[in-house]
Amino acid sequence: MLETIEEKTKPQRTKRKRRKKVLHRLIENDMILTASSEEYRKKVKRVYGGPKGALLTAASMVSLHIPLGERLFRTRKFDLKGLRSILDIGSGAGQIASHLLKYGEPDAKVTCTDLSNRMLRRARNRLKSTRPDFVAADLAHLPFADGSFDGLTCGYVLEHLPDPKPGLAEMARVLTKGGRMLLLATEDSFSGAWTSRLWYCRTLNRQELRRQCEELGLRWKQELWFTKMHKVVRAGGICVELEKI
């Protein structure tokens, strides 16, 4: 009985995946994959360098990622022990760079990317420190050396790359064997839907991005969570710790 009633709500269950992939299909910003690669680039440039840009100090400490990403840090999920060289691509204001001056060693060497100057202008503006180092850079063409960095963090830019891999793979490269990464970025759900329309990014399938990791030598070594309760809904995207093998 129990195989039957398995039977007949695996047909209800597949039907409803569809229709939600259709929806956020509707919902989701196809521009990354139907613009050129340089029309991307400018509109993304522009999206940051603007007033959106100058609000998303704001809008991140609205939508919590701010201090739910700082327990993170702090908390010693992501650890940053240990850690002498990091880099924080994407580094936007600075929201995740003032975490790993705060939690990491006083004496590891943060570097900045981003692929907009006034971004970086913003971030050393909030960031008030003298310690980091500010570089304008394409997470597809990183301009470090291999081995560069022990420490890594990316949050919210793979999904401005139409194909995730070139960014795993030059993320990979720069690391040191062992290095230590904390990657988060937009899931194909609902609300990573609506974040692609509002910053122009893709979207990505936990299990794809999983996978594609593994292939480059990242091992998937832990999946983090801002809370219970963003575990429990599958809320919050994907959030991961992941390590150079």
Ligand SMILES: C[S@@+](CC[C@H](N)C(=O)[O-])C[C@H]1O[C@@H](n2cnc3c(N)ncnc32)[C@H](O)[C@@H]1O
Contents of the next structure:
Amino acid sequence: MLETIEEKTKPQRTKRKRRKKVLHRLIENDMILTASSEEYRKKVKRVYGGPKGALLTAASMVSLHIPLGERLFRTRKFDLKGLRSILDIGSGAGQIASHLLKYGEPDAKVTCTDLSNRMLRRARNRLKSTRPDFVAADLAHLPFADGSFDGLTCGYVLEHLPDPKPGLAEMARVLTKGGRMLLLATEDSFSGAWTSRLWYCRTLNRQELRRQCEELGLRWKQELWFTKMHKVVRAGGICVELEKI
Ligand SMILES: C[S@@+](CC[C@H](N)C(=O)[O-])C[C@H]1O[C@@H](n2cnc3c(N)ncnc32)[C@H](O)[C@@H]1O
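Could the form predicted together with the ligand be given as well, to go with the form predicted on its own?
Full assembly next; the chain just shown is listed first.
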């Protein structure tokens, strides 16, 4: 009897999955995969440098990214204790950097980077702190020596690379051995497809990303969720702590 149900439901499940994938593909923005890398980088700078970028802080409040993100640090789900030199990649308006300044070691060095100079200026104005260094940089070509940081955060940036591997390789390179990193990224889910449409990014598959990280010596230490509800409905995208081995 069980076998019969299994036989009946398996093809149905496969069909449903396939339909979902088609829907994702229809919604998902494919500019990142079709434009030249030069065109795409210009587009990202224009989008974040323009009015949408100016609304990023408000959008992060509405989506609860700022308060729920803060909770990850406050409750030490991602523990900043002991980290002396932290790189925040794609700082945007300084959403994550503000948590690093608040919950990190008081004398930890914090470096904020972004592809967009305009966003870096917004981060500087919002953070109102002399502690961080602000460096314009592309995630795929980080201007730092190997092993420069023992902590790294990268929130919703990796999906702005057509191929995540060069970005992951750069993050692995600048982290010290035993260094820890918090990576947040848009997942290949229904809500992720809408995010991609709004911000011209791609979506990432969790299993594929895990395989790529592990190939680069970034151990998938723990998967994190903003709330229990996020875990149940698989929302909020990929949020993972990685450790360089
Ligand atoms: C969605 S915002 C994320 C802001 C913040 N990290 C957060 O978690 O809310 C993405 C940021 O990544 C930056 N960005 C996009 N592509 C990048 C790249 N290749 N290298 C560095 N930063 C990039 C954008 O300019 C933007 O400020």
